[in-house]
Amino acid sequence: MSPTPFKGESSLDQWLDRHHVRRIRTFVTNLDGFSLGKYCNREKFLGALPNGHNIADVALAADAASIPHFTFWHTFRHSVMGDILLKPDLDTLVSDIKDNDLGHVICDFANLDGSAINLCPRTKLKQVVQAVSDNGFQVKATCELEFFLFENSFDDARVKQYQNLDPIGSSPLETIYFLRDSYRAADFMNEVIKRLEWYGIQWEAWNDENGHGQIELNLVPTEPVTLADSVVRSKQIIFETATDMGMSATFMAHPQRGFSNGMHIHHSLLSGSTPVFFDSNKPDNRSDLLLHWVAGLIDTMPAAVSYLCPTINSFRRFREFSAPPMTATWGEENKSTGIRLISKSPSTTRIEHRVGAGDLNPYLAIAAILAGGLSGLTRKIAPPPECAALGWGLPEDVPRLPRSIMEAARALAQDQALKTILGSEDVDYWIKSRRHDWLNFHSSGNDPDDSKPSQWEYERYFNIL
């Protein structure tokens, strides 16, 4: 029995009783952003607190096909395959909207003594947020989630090998904000919104996005770890809703020809309640702090691509004039650059980082972005000139962002700024995991230059991300 107050109750046991929870689903996110966990009975869950229950260490050290990383190692791992913990964050405990006996809780990977594992994506984001806080600032952030929605069930999509599926919509054109397409998706999204609200996930809007059958969901700005928790929970909700309604949805970056899934990440910095990116006494209201921060983002952007575009499939997005940015550039209200700056008023001043793919791990992506900004702030560097033109179709002598998983890994390996903040061992392990994916892709006889995603990509990403 828990003797301490919990969410307004006299104890955790009382909260579980009032919500009729008899089983708890633990929930953790691995390096690739996949949702892992266990269903525990109430006695086992309570008995394992505060450190949580055991899970094999390969949960954090395996690829998308659950093949363990045997050719490279991390210090958190045992010399043989052993156990680590899923340590619950009880502040994230909620009851299920459909199953009256079920609760959900988000966890961190932890060592058997309960201490943090630095490689854990959620722990890494906490560490970077703390580094920003140590410099006197708080972060507010939000994401735009893009996904494709199909009439076909997940089972049907798999039988069809993910080819010739039926995207939701009234038109085969790649329209945007088209209300007739939105109407076709409304029953699905109404159910998604109902579930989001049940779990306390705040949203602002959703709309028909540019791709055929594509939806965008906008979340309310909040603290970064809470935001990342909301993103992974939203993805799970969208998967479960699609399953329940006999449909399929995917955050796979490029599942079909045409536009792709991105995940734009907005953030701002505050000191107390005061926005610090805005300074009415400076040209264009841009504080010195903002310019240092932008400089760090631009300087580390080629390296950060590895976290923002983590899969083989992520890089199929990168085509001139097709929405994703191609260069490490920035500009005021410029949606063709890597960084879109909005600096018209204190309440709206923020940075939109537009590089991320829909298949990114939100914990690691936000950590990489904040680390880049913090590196610019601490080094007090100046950004390159603002891009006042379209960021696409620039002359060939303007360097492009990495165009493959290996190019991005090499850029990250050469970047000391991100390694300093994210930790050299953890960055090096991530790089090796990307090389591992590259080798698996090519060993399966696939061609990255093929105009269509490979079957290897569909089986690895469509149902899982």
Second form
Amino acid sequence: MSPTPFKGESSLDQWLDRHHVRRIRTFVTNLDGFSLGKYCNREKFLGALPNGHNIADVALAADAASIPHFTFWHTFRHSVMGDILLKPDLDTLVSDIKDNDLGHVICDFANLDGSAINLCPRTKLKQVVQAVSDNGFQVKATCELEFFLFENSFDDARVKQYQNLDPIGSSPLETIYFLRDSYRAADFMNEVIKRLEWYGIQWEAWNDENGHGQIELNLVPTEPVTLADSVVRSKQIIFETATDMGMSATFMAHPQRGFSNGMHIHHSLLSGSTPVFFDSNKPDNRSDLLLHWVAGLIDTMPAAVSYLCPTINSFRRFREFSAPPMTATWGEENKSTGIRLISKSPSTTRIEHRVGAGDLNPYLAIAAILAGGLSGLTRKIAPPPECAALGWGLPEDVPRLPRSIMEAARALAQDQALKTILGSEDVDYWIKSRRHDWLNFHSSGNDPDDSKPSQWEYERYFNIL
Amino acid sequence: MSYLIPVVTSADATPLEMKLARVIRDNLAKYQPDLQRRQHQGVVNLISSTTPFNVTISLFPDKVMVRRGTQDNAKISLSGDLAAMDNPNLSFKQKRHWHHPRFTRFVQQLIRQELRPWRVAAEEFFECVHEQVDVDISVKVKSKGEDPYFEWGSGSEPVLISSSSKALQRLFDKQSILIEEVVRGNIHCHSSIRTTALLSELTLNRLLGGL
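Output block for the form predicted together with the partner chain, input the form predicted on its own:
In what comes next, the whole complex appears, and the chain from above leads the way.
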């Protein structure tokens, strides 16, 4: 049997030879959005194809501190603690920019027989994208990655217990788009961009963001799974670049006073190559489909917060008039509502979901958003009235989005629409994993209402997310 | 008919607040006090002598609220080891406003934990287990020279729980969760990870009163 052509070469082996790859780093994202994997020699990697190499099942069933989830259960787990697989997606295989004989490949968690594990975040997103596709539509999406960059190395930051770090930039003010701050970050970002381009990650722009040392990086819209792959790879690239340059960077949602890291997610729907959110025959060019989709997003938004703001720290972002939305509202070109609608032309009509925190898991967050939109579409529900005013400072009787990890978990537990599309067992497991984090946080002597993040949060999130 | 008065915690209440709320709920049901009576109303600061956390209990005619922090308008302040809520003999000292002896006695009665005999609690626990987990549990109790052995259920997986009666009492009386006692070495649970997780989840749900 002749070998299968691979990326312009006659076979995978040929491609590995051409790129001098002798070792492959597998890369998978767990529930909390952490990057896990192994460095495999080429023979081991090839010998394990197509199903991939073994990894302990607790890789998908443990918390940020690698403590196994001992107080809840999922049917994919082995009752005596066993192995599962990291199944490579060979389309994502790339060679390393620095390490001459290293390759990288993104994987899904899989059962030992190679079958899918529905709890796997990447698998979950693929399933939801397929569900949208089954309804006749394709999704185009992108993310705004916000992170803080410090002059301190990761080691230095740890020694200083993440306090009084030196954010990159020249202004002591919380400026935005400030070119002098951008210039201070340019060497770092030039290196990041060089690496992104090497790995085929398309970017649009980066700029100085509001917070001290905060940078925003915008990626080019693409298919959702590719986008989420690009996000996790970009975060790894930013971590590695910071490490190589003796600096530190964090996607932790709220590492310091002032502005926080968000991750706004833009998306639009296409039928073939035709944008379906835009309809010039409708008022304000908004298609019926768009309004149903928005209605689904608004209806499920309190529940989706659990996926969009997954950590204790995520909720420190939420303050009135401080950038993150506080309510399940929507409005045209309105950056103070949960949903910002942009519907002026066919090619740019899209939805910006503004609730997400910088520490979200992109696979699960995008899956929750698409599931929300899809639920509105299938139920053909209508959205609440558009919010033409500011979405902050609204009267107290306007319900606020959940303000804590447990409030969000409860909202998700009560939402049948998301459970139906995302799968009850997987949603329940996620909810219990949030309760696990919440209990862990409290039993470590911490208070979510403290004005400053706790050491527990820094140690758990600063250089891991 | 039991006396159903809501005991409210904040949405992001800590385990300690929830545990305290549960204790108050149990005692309210047990003593059925008349909160309409003025001498049973007011705000209480519970000052923790061992942790950074303080708690406020507000007693209203129609509800009781448990909140983090303290309030300036407290009728009385009690100090004690809040971290030791597992201790049935928990005692609080009155810090100020000593002129409310009746109210103080009432509050101390509300926050006192009265543990049931562990066998009674255990029966209830195992009834709850059998509804949700298909296991055959044996319990071996080792304390004060006694070594009684109990068996419950007829499920597909045998589980042996072996412990002192003190640790079992904490578990069955909704004071702790199984895996914590196992990790601390207080309880030996011979079963699969799956069953340990499911039993731990049940004990956690009982401790927190669900999500």
